[in-house]
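The chain below stands alone and is given in C-alpha cells; this is the form predicted on its own.
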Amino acid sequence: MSSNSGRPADPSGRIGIGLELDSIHMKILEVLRENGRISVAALAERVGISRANAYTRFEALRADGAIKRFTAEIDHVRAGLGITALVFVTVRQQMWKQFRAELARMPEVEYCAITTGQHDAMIQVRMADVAAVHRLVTERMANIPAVKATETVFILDEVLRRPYVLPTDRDAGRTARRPAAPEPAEVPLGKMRFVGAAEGRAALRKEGG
C-alpha cells in the first residue's frame, strides 16, 4: 500500500492508492469471498463485465491493498486441532511491548485484538486437547511478566464463521424479499339467534321459578 504521508488524507470512500470503490469492485470482492481461486474469465462472467475490465479492476484492487493476500481455509478438526478456546488477558499497562513479543513467538496463537471492558486483549488459540489449552495458560502465558490475569473460554461450537463482511452485504440483507405471511383462513361465522329482551326475561324468570 502507497504512503500518503505529506499529503491530505483521502476522502471518504477512497484508499490505498486512492482507489474508488465502486459496486463494480464490491460485487468482485463478492465473488472472491465464495471462491478466491475463480478465473478472471469465470469473475467476468458472474460480475457481467468484460474480461479485460475484470482483470484491470481485480490487480487495482490487490495494488490498492483493498485485497491482502490470498490463504486456504482449512478443517481445523482434521488438522487435529478440534478444541478452540478464548483467553481473555489482562495486561501490565507499562509491558505492552512485551506482551506483543511472547505472543508472536505463539504460533498456537491464531488471532489476537486488543478490547475494552473488563480484559485488555482477546486471544483465539487452537490445540488438540483441555490439557494443552491447560498448558498453554497456566504454564506459558501465567510466566510472561506482561500478563497480570486470564479467564478461559472453551468454544463449544462455530455457528458463524465469513471470510470477510462488506458494506453491500446489509444492502442485499434490506432488499431482500421476505416470504409473505400466509393470508388468515376465512373463519365461517356460527348461526346466531338473537333474543329480545321482553322473551329473555321471561325465560329467566321461568328457569328461576
Contents of the next structure:
There are 2 protein chains.
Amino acid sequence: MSSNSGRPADPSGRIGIGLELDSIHMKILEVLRENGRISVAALAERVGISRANAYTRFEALRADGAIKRFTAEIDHVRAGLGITALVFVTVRQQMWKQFRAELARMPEVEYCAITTGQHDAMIQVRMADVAAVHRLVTERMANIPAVKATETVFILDEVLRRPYVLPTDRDAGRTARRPAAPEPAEVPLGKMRFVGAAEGRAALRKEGG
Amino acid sequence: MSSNSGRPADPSGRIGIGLELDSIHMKILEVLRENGRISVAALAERVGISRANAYTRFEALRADGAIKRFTAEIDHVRAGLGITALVFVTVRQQMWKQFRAELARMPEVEYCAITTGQHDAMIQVRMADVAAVHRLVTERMANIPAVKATETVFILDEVLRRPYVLPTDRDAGRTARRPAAPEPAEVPLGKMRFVGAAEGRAALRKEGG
DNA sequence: GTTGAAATTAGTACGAA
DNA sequence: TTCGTACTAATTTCAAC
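Write the structure block of the form predicted in complex with the DNA for the protein whose form predicted on its own appears above.
Now the complete complex, all chains and molecules, led by this one.
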C-alpha cells in the first residue's frame, strides 16, 4: 500500500503523471475531503463547472488514483476503542517482508509508516483499554522475530485531523512559493533537530541486537 | 477537536453513551469506512436490514457523532505534496493554548496528537519537498514561543492505513476477549519499552528550557 | 422494524459551442 | 474540452402494514 502503488509509469520513465491536475481538480479534491458524500451535482456547483464535466473529472481522479478511496471517520471512543497508542518499532534488517506480513494479521493496527530516525516504523493502534495495548506489545509484537525492539507512547488527545490537501501554491498563483532561492534560515536554531536514518541505527547497534 | 468534543453528558454523569451501539451499528460503520459513498439502500442490503432502518441508524450515527465526517482519501504525491514528515514537539508547559492556536494557522499540518513519552505532541505534515519541511520546522515552528524543541523524522513509506474500526470482540462474541484474568506475559520482555509522561519531561528539564 | 409505491435526484448519452 | 439538455436508472421519502 505504498503511495505509489498500482500506477503505470508513463513512457518518459517518470511516474505519477497520468493526469495533469489543474486548479479545478484541486478544488474537487478539496471539496471531497470535506464532504465525501456530496453528490456530483452539488460538487459541480460548488466548484463552478457543469455536471457533465464534474462527472468526467470525478471519474478521472478516481481512475488515476488521486482519490484512493472514500471513507467515514469514526469516533473510536464511541466505537469501543477508547485507547490509541503509537508503537515505534525497530525492525531487524532484512526481515521487513515478514514484518509486513505480520502487520497484515493485526487488525488493531490502523496505520503504519516506515520512518527515518531512531526507529524504523511507527504503528498506530486502537484498543479497548490500556491492558490490551500492553498485551499486544508484550505478547504479540514481542513474538515477531522481525521486531527487535519497541517503544510505546499513548495518545492523550487528538488535537486535529485535517481534511485538506491542497498545496498552498497550486491554486493561489503557481509562482508564489517556488523554492528557487532557499534563503538560509535566520532563526534560533539549535533547539531544532532533524533525525536521519543512520543516527538511530548506529545507536541501536551499540546496544546489541 | 478532541475525540470527546461536542457531546452532552448523560444524566448519570458518564459521557459517551448517547447511543447504544449494537452489532448492526458496528457493521454499518465497518461498511461506511470501506466505502463512504455507498448509498443507504446498498448499505441496508449489505448489512441485512431494511432501507428505512438503515436510514434511521445512519442518521442516528451521524447525529450521535459516532460518524464524525465523510472524507476522500487523497494520494498526496499526486496532489503535489510528495513529502510526509513527523515533527515531535516539546511544548513549554502552560503554553498549550498558544500552541494549539498556532497549529490552526498551519494548513500543512494534517494531524496532531498529544502524546505521553519523550515529547508532548506529534505532528504530521505534508509538503512539496524536503526543503519545505526544513523551512516549516526551522522558520515557523522555531518562532513559536510555546515550542521548546522539535525532532523531525521523515516518512519513507506508508505501509498501511486501515479503514476498519471494529473492536474484535464486539460482534464476534462479547465474552470472547474479556481481560478478566490478564495472564502475565510469558514472553521475551526487556526488549519492550513503555514510555510514560514523566520520563521524558524529567530528561528535558535537565537540558534546561 | 418492514415493505412498497411516489417523488426526487443521480447518472448517462449525445449534440452543440 | 466543456456545456446544456434530454433520457434512464437509482435513491430517498413517506405511507401503510
